[in-house]
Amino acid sequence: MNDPKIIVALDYPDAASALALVAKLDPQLCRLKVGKELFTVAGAGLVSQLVDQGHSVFLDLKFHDIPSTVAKACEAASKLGVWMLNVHASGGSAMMMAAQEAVNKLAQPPLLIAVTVLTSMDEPALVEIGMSGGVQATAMRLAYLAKRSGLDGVVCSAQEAPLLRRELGADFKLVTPGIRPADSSLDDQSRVVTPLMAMQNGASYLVIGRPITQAANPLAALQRIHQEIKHYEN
């Protein structure tokens, strides 16, 4: 498997719980996401351990600071051997270009992607911080900025993926969270996007948490999703 499309979100409060889940998964079928909670608790040591075990790690820390600070943080993260890391596009082009230059120092640099608009932000929240034009327009503007800054892609919703794919090209990575298999619990959500729908919409990678991590058999859940989207694996 050259390019697994499923990224399993290790949203756990401690390393032991995360490692217990990881031991049940097949690294040939998925990659792993380490976010702020788990990284704050377990640190770089856990990331290195996962990499040493043969896992591709997406370090989801959303760096956002002055260009030199973000560049140094991205370079340090890259040296952990991560597959992908991210920054906030709202940090601006100078910050993103500095980050990209820093990761490119490595012989095999990780993918560097940007967060455009957080899913918790709606239009009133954007207006509150001085960003007008609506969520979709803001996300598109920041995605364009990320591409012009030399980044590899963005985090986006699966609903936004068709437009971004059409406007930003086939090679630009679209990483989509909030994916739910058709047979999983909606968890009070009225709108869901299945893995297959997300891939058909133009997603490059799918971030999936509870449908796998809380399944009675996480590996079986992973395998079912893999079978659903295997046409897109390459």
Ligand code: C5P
The other form holds:
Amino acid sequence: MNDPKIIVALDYPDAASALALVAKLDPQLCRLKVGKELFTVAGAGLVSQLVDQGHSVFLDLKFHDIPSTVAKACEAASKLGVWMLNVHASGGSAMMMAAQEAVNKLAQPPLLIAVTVLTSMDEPALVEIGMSGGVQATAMRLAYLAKRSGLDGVVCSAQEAPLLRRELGADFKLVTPGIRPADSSLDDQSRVVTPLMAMQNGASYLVIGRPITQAANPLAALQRIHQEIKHYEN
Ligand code: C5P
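Other form of same protein, the form predicted in complex with this ligand, not the form predicted on its own:
What follows is the entire complex, opening with the chain shown before.
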């Protein structure tokens, strides 16, 4: 079965701009990520439209609430036919297990992954909210908690991927943003990894936004990245 590794981040302020980009892409070569901005303006209707067009959608809404609320949100998202969705691991094991149970009600459950520590959080920011022990140890602890709660994987940086792959096993999905092809602008990302390096580091899927969405020819940019990681696509 075709299992594209590239997830194109649809970071757009309205449905029309997102759909215009999507029309240029090849659904055989990529999946799509709908995040908070686009979902807030365009809603479930856009997600259903993308699914109906044959696209595989990662709904990146990072749910974090009491277990029953998150479970209902995850069930509702699953019913839209999304391929993957996510929650915050810091919501705890009861919340993650409720979320997993909810998605498992579907005949074909989507992948459920967790966010560990947001990359915008440094050590002082973690201490401020009562989380001590450092960013890396906290991220690892939360990744273990996600795995023990039955989730399919985590979002992580491609630089952390080798350690997480070793610790969490071959089947745990590692979804990595912060990817830049060698010839591409850094934008506001600082610690970037090329698509090939990310796959070599053990990433399962690559979240890539501007190197594709802002390219003069988005399809050509997507095809180049696909060629670079072809060995890992199946
Ligand atoms: O355009 P770019 O490739 O930087 O987009 C990356 C996408 O991944 C964006 O949607 C961004 O919000 C998301 N992301 C990230 N870094 C994280 C987590 C998510 O860039 N640590």
